[in-house]
Amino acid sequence: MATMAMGNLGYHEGEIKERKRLGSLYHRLRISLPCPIGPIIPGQFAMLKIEDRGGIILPRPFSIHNFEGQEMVPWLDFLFKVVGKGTGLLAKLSVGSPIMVLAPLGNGFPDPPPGYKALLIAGGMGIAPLFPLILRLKASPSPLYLFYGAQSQDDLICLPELINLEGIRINIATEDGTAGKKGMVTELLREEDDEGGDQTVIYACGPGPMLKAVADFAAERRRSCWISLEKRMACGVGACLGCVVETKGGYKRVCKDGPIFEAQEIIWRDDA
């Protein structure tokens, strides 16, 4: 077992336990850990790094997509899309390969107050951190709604698993109209019968423009809204300041102060 110390945290040498290809560009990895870690809250993330021909590829942040239990977790699942060299190498790892894991990092989504409706909005890969939140909330009595949008049906990567879950109402939108309503998921959101009224808590993760639209929607209707921000980061622990975001309380680090923020805390720009 190899561990590299980093403050109070350390990289653990995990092992690829399962690797599953989802469509042409998406993959899911299950990484077993040398010793259980935790507790873990849905919305937290990990830094993963691998070796390539003797060199270390810079660590990349990935949302924790699934895990077993909450207190001490023996494995973590990660969902990712191949977009560059790092994710391309991850996609080629075989079962049994070593991988360095720094986790859990950041904060997590808070639970809604008892009796509140939970309204989740996922855009594309934004489903990754919302998936464990769905699994946690479906066990509670809170009404649970998911608005899941993507470019096409092939990008609704978690839909087969979600569609069979009890206790959740799912609304689908795709930009090309191959599944659900044609258009943006935020357009679908505005058609939602707001039966929860002010006893609704919104959770969202996805592209910046989608998050801004969700934040505007929540502000108009005076709803509590928590969003997960995705930023490039090199360290994941607040040292490099590469992931700062402007908030009403000044610049904050997505890795250390987030990635979960109240939507109204963020200073949104039109080019978000």
Ligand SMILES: Cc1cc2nc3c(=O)[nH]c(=O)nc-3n(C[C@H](O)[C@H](O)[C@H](O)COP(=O)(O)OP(=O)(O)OC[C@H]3O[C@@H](n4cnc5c(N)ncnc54)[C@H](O)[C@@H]3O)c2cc1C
Contents of the next structure:
Amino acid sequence: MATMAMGNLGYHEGEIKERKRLGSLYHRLRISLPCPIGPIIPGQFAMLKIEDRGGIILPRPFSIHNFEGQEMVPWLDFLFKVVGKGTGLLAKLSVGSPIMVLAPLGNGFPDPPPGYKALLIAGGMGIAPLFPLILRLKASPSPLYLFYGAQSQDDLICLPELINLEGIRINIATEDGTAGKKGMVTELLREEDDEGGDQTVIYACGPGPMLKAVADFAAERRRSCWISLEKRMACGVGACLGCVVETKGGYKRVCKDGPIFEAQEIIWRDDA
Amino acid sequence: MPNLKVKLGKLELQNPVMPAAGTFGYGEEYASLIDLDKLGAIVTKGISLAPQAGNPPPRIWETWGGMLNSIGLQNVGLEIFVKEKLPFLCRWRMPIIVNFFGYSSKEYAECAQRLSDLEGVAALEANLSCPNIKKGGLQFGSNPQTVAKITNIIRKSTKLPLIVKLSSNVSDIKEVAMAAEGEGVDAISLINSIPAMAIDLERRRPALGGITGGLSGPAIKPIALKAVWEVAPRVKVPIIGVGGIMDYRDALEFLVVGATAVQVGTANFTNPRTMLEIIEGMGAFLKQRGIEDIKEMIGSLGL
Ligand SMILES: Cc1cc2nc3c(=O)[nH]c(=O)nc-3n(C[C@H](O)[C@H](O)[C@H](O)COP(=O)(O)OP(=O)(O)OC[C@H]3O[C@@H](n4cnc5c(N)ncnc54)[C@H](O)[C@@H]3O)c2cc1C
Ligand SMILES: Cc1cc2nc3c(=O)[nH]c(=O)nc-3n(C[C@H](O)[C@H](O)[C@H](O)COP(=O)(O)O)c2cc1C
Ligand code: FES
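Since the one above is the form predicted alone, can you give the form predicted in complex with the named molecule too?
Full assembly next; the chain just shown is listed first.
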């Protein structure tokens, strides 16, 4: 018969504080919150409610890309690519515009055990949730390796920020060879990662085929591996069962049981 | 404050607003977002005797002013519902309406009977209209004869208030609704999502893993309104209006054409506070116009 305690989870009316265009397709938005939220773990995401224009009714999920502090977070950064109507509208919002934010949602990346090497693999936009993980792990003594792949040099959107960070080794691959090694980031990984052995934890985010290749790699070398998955979402809170992914334990909700999963749990399908 | 209380047969609600089945999980998913006790009732995700895996992904797709889903009635099954979901819901004051379905009339009956034995369940809503399963579902709600038959069997299996949920995807919804009333239901929910389809042009494949799905959201409101308007004068039992309700004005429109209560589905995804805003909005609307009782709105359509 109780009125349950309600946390600070709920749609917050945020405000666009900063927007930056990165290349022709990418954007970074900083949204300030009316009251601080937290704790936030790298890998968690937010639902952004885009003003109901152009027939849009569902909010859109985006990884939390950067934030300050951990328990009392006053703003959130998002990195996105314009791919359709919703992201197109997001890209047009001007500084000062209000925007509704439901966050933090889902689980985050677990830290590596002490002394373990952290191997991060980002494909294109996949850098979005790995970026705050890098900032977090940078503070720990674990060796940090980033494999960052994209189609072309212009798609390595976070490289300028990452290149100056100390204590992280970065390997680049581009499909067209305009930066780093020509080819897939997963091929690069096979060539470069020869030490570390069992004491390595892999973290990855990127397109489906890349994640599958990473999962295979991890299984082959018996490394523990955490991946961030994407599915179309409606509620973002586990209620609609719209965002499920097939796992060895049956369908799981990407929004609530993920978006971070252990790679070996996933049953990979071509189209799902 | 105007009186917002309404009755669905024996079931009394503090206000006419509740979630639509399948859009609010088992309540716990939204409990940290809104105060469930403010709702008129809660309606659970549709459950069946055995757990169901549901359809392969992708399961949702946005369309103009609406969305398609092909969840395929994934649910935890009766046993886990009783053990793990119901106790949480029982901690709240609002009445619990359990939405359920079966793959045969026997399963509908057994599910209804077992739900009736449980402490805390206030009413049952039989889904006779899911567009997302191959066997059963919509098939049971397709014509007056099959609806009468299945309703009769369910009615005999429960003493709880019984609601049937129907589809607008039939040749004559009035006949179907009257058939259900003839078998002693306490209320009728109108409408379920509408069978529909979307194409992923890049891949030239169906956008949904289940190929077809159910359309919901603002795009279907006019269809739902018409269904309620057609059925309301033909039955004596109360009607629960469902379909595309996004705000209090939408909700009141359903009351005007004859609904006694409303369910809110897709709008919960857009804004989890929608139902609370509807309740507040209804109160303010009535107050502003000097209407003391929401019942005055019900079926008040002028022609
Ligand atoms: C947990 C999670 C985190 C995400 N983080 C980011 C992020 O940090 N940055 C970012 O740019 N994107 C991210 N996405 C993807 C993002 O949600 C979609 O790009 C966005 O919803 C597209 O909306 P739209 O209206 O522009 O596209 P729509 O008009 O809806 O669709 C256009 C095209 O976008 C693609 N698309 C649509 N929905 C998704 C989706 N859920 N996932 C992948 N592709 C999709 C499809 O190719 C589709 O054909 C994330 C998705 C999830 C589930
Ligand atoms: C994701 C989703 C799942 C649904 N699951 C069920 C269900 O289990 N049982 C049921 O009777 N209706 C189900 N429905 C239908 C809704 O209860 C409702 O009838 C329909 O969505 C129309 O209302 P709306 O436009 O307000 O969403 C579901 C709808 C959606 C969008
Ligand atoms: S988006 Fe609704 S369950 Fe994940």
